[in-house]
Partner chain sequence: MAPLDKKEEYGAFDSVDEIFKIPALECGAMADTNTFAAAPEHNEPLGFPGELIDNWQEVAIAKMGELAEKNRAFQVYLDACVKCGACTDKCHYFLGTGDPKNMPVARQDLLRSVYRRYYTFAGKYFPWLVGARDLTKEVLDEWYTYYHQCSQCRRCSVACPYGIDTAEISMAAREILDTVGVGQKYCNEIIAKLKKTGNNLGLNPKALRATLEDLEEELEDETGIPVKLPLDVKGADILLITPSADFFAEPHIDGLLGYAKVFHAAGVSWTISSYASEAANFGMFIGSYENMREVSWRIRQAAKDLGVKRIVFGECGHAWRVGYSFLNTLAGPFDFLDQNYPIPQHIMEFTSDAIDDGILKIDKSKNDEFIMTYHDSCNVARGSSMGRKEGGQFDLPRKVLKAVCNHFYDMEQDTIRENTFCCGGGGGLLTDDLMDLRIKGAKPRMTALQQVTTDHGVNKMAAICAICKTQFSKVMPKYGYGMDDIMSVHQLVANAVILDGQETEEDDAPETAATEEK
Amino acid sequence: MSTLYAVLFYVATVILIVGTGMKVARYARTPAPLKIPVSPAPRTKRGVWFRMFREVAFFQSLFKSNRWIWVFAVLFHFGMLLVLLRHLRYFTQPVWWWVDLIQPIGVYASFAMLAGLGGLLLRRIVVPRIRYISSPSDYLMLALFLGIVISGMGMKFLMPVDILAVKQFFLGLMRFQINELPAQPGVLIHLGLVAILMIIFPISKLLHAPGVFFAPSRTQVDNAREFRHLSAWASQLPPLPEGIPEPEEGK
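Keeping to the form predicted alone, what do you get for the structure of that sequence alone?
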């Protein structure tokens, strides 16, 4: 069982890193032929950085759009962030001081994560227009996250596991050694669901996380009146055939 999970996590890690890297490279190469920043948009690059910070840290657009969804999204995302940071203790020896510091907070952040996921799932079931546009993959993603959270909370509050053995297993994987993994149902279910999430991440809607940094509607400067927008690929196009007039500057 330990070897099976070791191979599973090696494969999942490669797919997560390579797959996500390929998608991000594809996003970076995708041309943006038009100026399409969503108004009101910043007129300087510094303003764009500030806008992206508000978007990533506070979900500004979602806050303006729907307060209830914003609350659930904040609970889920920030709860998940704290839980992930708390899990760094399984990959570091000695454990960093600030990881030790957030351990109690990370435990209860799982409740916030669970509440956020429950709200987002309930919204897809109850709100007719959201239910209409929801695909099976939307429900499966939420169910997968719920499975991970519930199995993790079960190990913490109901079925304690040998966390030292789990830590030795992952520290061993980082050194290409396969140590014994506790064959407890909670551990196997939790880690199996995490590995599935890592494998499907590059091909799922979860890629909105890096994708927001390449959205031209958010990352472009609103300076179309001052400068002509010309994509790098457009500047390399051959001149227009004879007889077709060049567009006048500024039109």
Contents of the next structure:
Amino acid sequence: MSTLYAVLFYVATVILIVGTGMKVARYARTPAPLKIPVSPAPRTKRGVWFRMFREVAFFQSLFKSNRWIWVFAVLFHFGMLLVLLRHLRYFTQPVWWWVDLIQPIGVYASFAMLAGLGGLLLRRIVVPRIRYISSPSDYLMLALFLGIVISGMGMKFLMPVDILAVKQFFLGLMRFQINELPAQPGVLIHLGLVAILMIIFPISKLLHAPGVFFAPSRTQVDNAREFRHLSAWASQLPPLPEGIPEPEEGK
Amino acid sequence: MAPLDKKEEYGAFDSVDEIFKIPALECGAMADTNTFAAAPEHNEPLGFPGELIDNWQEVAIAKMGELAEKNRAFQVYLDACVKCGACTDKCHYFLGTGDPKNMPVARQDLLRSVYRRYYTFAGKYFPWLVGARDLTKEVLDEWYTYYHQCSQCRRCSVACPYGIDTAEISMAAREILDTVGVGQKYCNEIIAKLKKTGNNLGLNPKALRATLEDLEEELEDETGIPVKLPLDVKGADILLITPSADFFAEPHIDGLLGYAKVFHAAGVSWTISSYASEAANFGMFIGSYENMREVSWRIRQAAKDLGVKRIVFGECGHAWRVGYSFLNTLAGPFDFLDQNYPIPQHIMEFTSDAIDDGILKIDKSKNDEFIMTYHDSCNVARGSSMGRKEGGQFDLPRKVLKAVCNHFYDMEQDTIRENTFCCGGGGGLLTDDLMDLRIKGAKPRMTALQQVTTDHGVNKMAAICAICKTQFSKVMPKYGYGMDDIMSVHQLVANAVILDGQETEEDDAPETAATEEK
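Moving on from the form predicted alone, please list the structure of the form predicted together with its partner chain.
Now the full complex is given, and it begins with the chain already shown.
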């Protein structure tokens, strides 16, 4: 079982990094032929950084457009951020001081994640507009996250597991050795779902995470009049004729 | 006039909350609303096949892949949507029709579902899981229907946490449709006409000259001053690029007279070009870079040929988006023009500067019968800017309006500035065969207008877009207003500006021709 999970995590990590890396490279490589910032847009690079910071750190646009989705999204995402940071203790020896510091907050954060996910799922089921636009994968994605959160909380509150052994397993993986993984159902379910999440990341809507940094409508500087923006393929177009053609007869 | 007494079939609301009242989903409500298809003679001059080609499926799928390679926005937007639903209640066509396929995300999905099927791992192997579907004739028809119910106004993009812009998807869809020979008559016929005559109306230089001469007479009758509307004058300082509707539609003409008065008062030499006698660039509506470039190129050639120093755009929303955001890309660099001025410049920037410089003599009382509000045109609001500061596209028109009118009230905050509603006729939908959609799409804007009518007695709305003006003059009567209750901003400027030496009317002499205090 330990070997199986070791292989699973190696594969999942490679798929996550290579797959997402390829997608990001593709986004970066694809030219934006026109200046399409949604205005009012910043006129300087610094302004764009600030705009993107507000989007990523506060979900500014979502805040303005839908307060309920914003509340659930913030609970989920920032809960997840804290929980992820808390999990750094499984990969560091000795544990960094600030990771130690946030351990208790991380526990509460799992409740925030749960509330956020529950709210998002509820909206998807209850609000007809959102039900209309949902595919099976949209529900499954929420279910996957819920499975991860609930199994994780289960290990914390209901069926404690040998977390030191789990830590040894992951520290081992980082050094290419396979240590014993406690064969408890909570651990296996939790880690199995996480591996699935890592594997589907580059082929799913989770690509919104890197994608947000490549949306020309938000990341472009509003300076089209000052600086000529020309994509590589557009510069290769055949030149158009110079001058005004003579008018045809009798016009 | 009491607009609120007259709730016709398209309805009016009682309070401002009603603007955002989300309709119950009515599947298929607009499925049969189709705009006329283009004939071969409309498609071919644009470089598209005349009619649906035999291997359309293959070509459409390949085109989709090509667009994903060539346009980052298209590529990222197709991947990044999480179906959160924030955009679902933002589209005026959805609010007006209740058809769920007019919700921005659902509209995008008409195309995204097909893209997934052919270009993503999940869609290739698990289509049912991610809602991927094959490209069939029914799907193609559905694209035609619903991508011609999007005015590319970008209101949904403001709402999206990732900035996903349905306009980009809708432009791409129209380009794919054109590529397989399914064009829209309205847009393609107009682009073909422009390529022949230099404007969307097919107005030839002779007719244009005659029109401008008539207008000069009209101005001289009114003011006693020979204000000129010059055509093809070589060596003029300014080339005015304005929508051809300004030459003969109401209230557009009155705006053109306003530009003429401002130029006259500022003492600059200017000209219109018969070769580039159109500001609107319908190439944008159909998402065709090549057509948009060709249309823009005429402006460059006209400016070079006439030897002007500056280019100024008249009141036209989509034209200004192309002018402000794309012109430099498509037809630049404009190194032969005077670099001390923005290239191109908007007439609002010009008038605003003239007001600041104290060049214009203004009698605000001339507009006292009007209680004004201002409709931010979607493409100006969300696709361009003006002036030196971020948000100038909102502030400059309001500043100019307030400088020439005594009574001005803004509509509900969530319906103006970057949250403005489209008039309902933008993006290539300003055609009679879509009248039902246009009336329903105007509903949110009309409701916000009715609110300021109730609260402040607002009786006129000003706009700076040729499409808005035409659309509103057609649909406002459906909501209890008169067709002349939509005005050009420069129409109000024209009313208030007093030219040097102008004969004053016997009944109301202008009180000291003072310039506007700040």
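Positions refer to the first chain, counted from 1. We call the rigid core whatever largest set of C-alpha positions still superposes within 1.5 Å between the two forms. These numbers come from a predicted model, not from an experiment.
After superposing the rigid core, the C-alpha of Arg225 moves by 2 Å or more between these two forms. Core fit done between these two forms; CA of Ser235 shifted by 2.5 Å.
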